[in-house]
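A single chain comes next, written as structure tokens; it is the form predicted on its own.
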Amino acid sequence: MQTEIKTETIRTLRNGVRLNFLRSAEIPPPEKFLSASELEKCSGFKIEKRKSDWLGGRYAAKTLLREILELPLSLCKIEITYDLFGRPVWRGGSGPHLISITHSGPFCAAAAKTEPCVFLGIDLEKAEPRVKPWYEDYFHKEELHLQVTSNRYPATIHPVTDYRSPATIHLATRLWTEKEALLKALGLGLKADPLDIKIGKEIQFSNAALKRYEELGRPEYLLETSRLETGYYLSAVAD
């Protein structure tokens, strides 16, 4: 399902995911929301962009958790760690509460659910032109098909031939965020091949993605994709 959403604050998606979306430049100084160990990690970043993205993600996640779980804690006391699969998690309360974080350009976002879950991932990406090898390396040919409609003929499906067309750019960006969200939910990220996920009428896992999905107990999940007014796509998946 694809919907139009605005860049505001916390909202609830159709699959029950609570999402906090903000600009990295809007966050307060690190000492206002990081724990002592997180401040130490923050000081180790050498690249300013990576530091800004990390800070934005942490602030989005902590403010989200405090609001949706109604935590009577300062942000500095909400410390985010990682689970066995490398996924962000908060271990307080009735948790652990799985978190997913994404950032792209000036934006960052965090997602969580009010109840504990085992499968959660989000990804944010701007729709923009990319080189042809990107399409060839990360997508199955069957994924890159466009639906063409007209007033005179039934809808028809055509394979992508022009990688520079706006329709192709938006299709591939949507697919990429969906694959990334699923890989994050699996705790794999880009350590797995994006081709291990095939998106069509049904989503098919193979190789490392299938192995991890089975390790997690093959949870039922719902994948939702939103097109933001800023030219970005955001996908969220949760059980």
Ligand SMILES: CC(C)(COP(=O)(O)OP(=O)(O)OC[C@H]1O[C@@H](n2cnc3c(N)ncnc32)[C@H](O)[C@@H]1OP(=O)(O)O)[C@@H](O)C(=O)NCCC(=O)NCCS
Contents of the next structure:
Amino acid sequence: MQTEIKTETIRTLRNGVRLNFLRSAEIPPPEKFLSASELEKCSGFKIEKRKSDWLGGRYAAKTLLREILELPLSLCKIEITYDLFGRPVWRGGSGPHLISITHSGPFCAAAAKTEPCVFLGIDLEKAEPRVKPWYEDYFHKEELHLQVTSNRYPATIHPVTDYRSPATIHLATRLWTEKEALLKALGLGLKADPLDIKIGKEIQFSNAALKRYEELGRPEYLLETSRLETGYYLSAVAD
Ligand SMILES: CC(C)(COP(=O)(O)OP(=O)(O)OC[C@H]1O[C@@H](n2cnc3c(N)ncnc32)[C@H](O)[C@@H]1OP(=O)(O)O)[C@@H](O)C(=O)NCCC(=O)NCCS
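With the form predicted on its own done, generate the form predicted in complex with this ligand in the same format.
In what comes next, the whole complex appears, and the chain from above leads the way.
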């Protein structure tokens, strides 16, 4: 029984999502927390970064589930698999318990809710310059508008013209994490076109994103995004 452990890296977001945010390098050796089949999968990773990301996600998810669901289980017995849409789940309870995982740079994070949910996604990205085609491929023109404030005039909204300006980079990174979190909640990832989501005052789904949203029963959800001190953006969405 190890349920009394309180993990300092776990916090609760405003939308009720429980988040475990870690550095991938700061996790125990795989034998301490992977099941036999997970160890076998781990031995198949050829790229070291992919392996450490995968391990970080597993460790973050397992420690999170054990704490928030008060599981009287060793981490090796909490096995993370995927649902039919490719979303990570834990199947040890009464039904599959949805999880979401992200890794970026040295960080990894896992999210879950205490109660079962059908719509959950998180994404972490560093704010950094991107080439113009990236902006054109992933965003609607209406999404790329900046608010310009001045002491003398009321705030105005302008379309983005300089793709390298810090304001544009921050806006786009924020939007990108929001789209990816939503695409993970939909179980689509980049199998769907990011343009199937349009973020403005409201969020609009179209094409594959809308079809899946309807298949999931059009759940009501809350999307929360934060800018972290490390220069990263983190978005989390859940019903
Ligand atoms: C989901 C996706 C957009 C994430 O890409 P990313 O931003 O580079 O990576 P992140 O670190 O933020 O997220 C990776 C996690 O997303 C999760 N994920 C993968 N596919 C997912 C899906 N369809 N739905 C929800 N979550 C998914 C996984 O848990 C993965 O971590 P894991 O491999 O350690 O379990 C991308 O993996 C994708 O498009 N997947 C679906 C398409 C696919 O199957 N591609 C084959 C790749 S070889």
